[in-house]
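Just one chain is shown here, as structure tokens, and it is the form predicted on its own.
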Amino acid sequence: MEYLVKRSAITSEKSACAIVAIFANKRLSDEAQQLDKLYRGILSSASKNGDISGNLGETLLLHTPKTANHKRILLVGCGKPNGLDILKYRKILNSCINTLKSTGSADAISTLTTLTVKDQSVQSLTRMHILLTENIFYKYDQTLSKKKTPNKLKRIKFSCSQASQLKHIKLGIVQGKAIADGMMVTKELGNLPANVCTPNYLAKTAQGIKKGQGKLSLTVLGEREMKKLGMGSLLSVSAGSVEPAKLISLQYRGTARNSKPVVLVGKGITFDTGGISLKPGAGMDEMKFDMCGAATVLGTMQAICDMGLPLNVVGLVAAAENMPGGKATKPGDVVTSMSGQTIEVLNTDAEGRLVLCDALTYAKRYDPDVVIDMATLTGACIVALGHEASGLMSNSDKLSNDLLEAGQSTGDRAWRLPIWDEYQSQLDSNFADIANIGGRWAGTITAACFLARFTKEYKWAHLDIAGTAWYQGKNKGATGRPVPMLTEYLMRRARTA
């Protein structure tokens, strides 16, 4: 898709849709009262004769001549003047863009990224624009063998009447149309069957992003490195299968080198069974998304290397596939981690923490002033949190509180749970320092508390994506969150959001 701006009335574009606001007062907005008055009252008629309220959310889709400049208009009803936020603003957007897609309109001019919204600036109403646009108009069809009919619409053309909205709407195109490359990679790996997505495919895809991008380094060790480092939990993970691990590492530099940097972990489990603790069939075909933290990290990674951010940032993916079979991790078994600290699994279908942990040891190395972790880790936090909210753990305010920020500003959102000391006591182990599972309460809360043993050295958050990482149903497919909330973080770090 082409994004486009230019300051000019609308009255003199030329469009196949024009979408412009009405309010739930029925008054429309400057620009619609502008297309009203060019093409004769059709727009208030259309709003006098209640065909619609301008209630949040409603469209209304209106046909003009054949000699018209703008072959349709596409009023949106926004609701109460100025009562908009962010939320109310992605209800618009959700709608308006359904309704766009359904006109077969090759190209379209928008008014929208010039609303009023609580918080929220022209340039981040762009590149919402952009992100929601995408991921209506994405389709999967890397693995079909017809493939899909190409979207109809090509280019969105954003209108503005203030110099200083030309140049906020410009900077938002480009910072949007790379979040939204981000989210794509994301999405396109979580949708990949595991027999195509493998530990290594994750390397080849990460080389992939390095290509061309002078401010970015790879490295990409095996299991004999992991070994040699002493990353027996990791390594624990990918005993039974013959599936290779890959601890893969993306390093940007995009400022001094003596500034810490962010360093962001993925969990990559490419497949998971459950290994001996086998998982139940149905629904088993899902677990190929428990590898969308590290999916999230590389699209990260892609997005912030398109935008150029001024700031060094490390992206860790510990991929692995986790299966039953000869050599395979059996509960009881103990394991030593990176720490050295040793682990009894007792459930080798709790193995997420047990990549995480000597991925997060192995973060130490870059001496971070943050590590963020993003995991599908434990079904507990769908039950607590639904698909909504992401699942939020720290060991630091700071931390906590900029990422809920990001991802209120995103619609991103994240809630945040205690990670108390008196969680921990349900980690003990008679034979090993920890126990990788906690008992049947508060298992998304003992899950972080079993990574807090292991970021006591820096600033760290976990965020457990386990509800919101992946559609289910007849939409099943990826989100590509938490993409939007790591790239609005780091923009803001960069001070560039």
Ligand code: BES
Second form
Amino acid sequence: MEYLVKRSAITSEKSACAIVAIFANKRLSDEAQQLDKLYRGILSSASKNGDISGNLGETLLLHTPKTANHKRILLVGCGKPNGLDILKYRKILNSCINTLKSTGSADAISTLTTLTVKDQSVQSLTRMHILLTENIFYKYDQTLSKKKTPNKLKRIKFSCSQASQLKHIKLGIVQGKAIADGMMVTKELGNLPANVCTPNYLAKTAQGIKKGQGKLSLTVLGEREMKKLGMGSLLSVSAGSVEPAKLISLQYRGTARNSKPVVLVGKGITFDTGGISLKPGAGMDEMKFDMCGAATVLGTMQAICDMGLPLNVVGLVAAAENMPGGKATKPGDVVTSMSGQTIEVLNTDAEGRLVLCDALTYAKRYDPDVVIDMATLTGACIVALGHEASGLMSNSDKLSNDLLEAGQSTGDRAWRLPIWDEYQSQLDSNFADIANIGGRWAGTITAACFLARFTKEYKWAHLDIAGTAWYQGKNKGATGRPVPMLTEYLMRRARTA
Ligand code: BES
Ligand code: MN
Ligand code: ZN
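What would the structure be for the form predicted in complex with the named molecule, given that what you showed me was the form predicted on its own?
First the chain shown before, then all remaining chains and molecules of the complex.
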């Protein structure tokens, strides 16, 4: 999709579909009033006749006379004027874009980036508009024999009546495109089947992202190198698989060398059978999504590169396949992590923390300012928070609040859970320094408490995205979360939001 902005009155534009707002009590927005005048009251009579009242998310499609410059007018209910927040705004956009998609329009002009929304700039509304549009028009067809028919809609123009808004919308378009493209990377990787998307495929994808980007450098460690570094924990996960594990490191240098980087770490289990602690069969296919943390790191790295953010960021991906097999790790096996701590693997299905702990130890070599890991780590997180919020656990209140706010303002929300020391005893082992499972209760927290033993030397946050990384059921597929939260956090750090 192409996005552009033009400073002109909506009445002088030509378009297959003009999108304008109507507020509660049938009040038309300025642009809607202009069109109403041009088309002899078709908007106001539609509302007078009771076809639309302006309630949040209502839509009404109006057809203009044959010779008109605007083939259609899409009226969108925006609720109380000045009563909008980001969640309501998203609701409006979603219903409006879905209606637009159902038409044959090849292009549209939208006035919705200049609505007044609490705590949001025109620039961020433009980003949101693009993200939601790309999300609704996204189609997966990489592994279908017949490709899906391309979307009819090719172009959205954002209307802009004030000169002062022009540069903000322009910047919002560049950023929105970059973030949406990054989410596309995340979704495609998530949706690809595990016989295609292997650890090696993730490494190849990182190579593709690096190509032509002068500010990126890439290193990929194979199993031999990881063994030399003492990553016995990570390697215990790939032991049963014929697919070798990879530790992928993409380094983005966007500012001075001495500026400490943000390190992003992603769980990249390209398929999680559970290993010897084999999972039950029902729904096991969804464990191809167990690399969505890794996919988020790669998508985010591409997005910040495209935006050219003035920051240093390192993206680390711990990629492995968790399979049973003759060489697989067994319950009760004791492995030694890169940190030197020994781990009793009581359940081979708690493998995410085993790959992450070595990646988190490895992260120290970048002298990070903060480290943020993303992982589809625990089913318990879905029990606790459902599919709305990602679980957030952190040893830093500041980092935690920054991420919560970035999530709030992008509609990609997280909710914090405690990782108090009192939970740590659940991980006691008789045969090693630590066990890899903490029993029945507070499974999301004890998983994070396990990671916390490896992150004491820096500020760290952990996002459990088990409930938010993909949709289940009829719309099964990756969501691209939490790319919006992370890119927002990074943009705010770079003061470019
Ligand atoms: N990848 C799973 C977590 C998961 C399960 C995410 C279902 C999304 C949906 C993880 O590796 C896992 O198997 N966790 C176990 C941990 C347990 C053995 C302590 C779980 O959640 O059951
Ligand atoms: Mn598992
Ligand atoms: Zn897993």
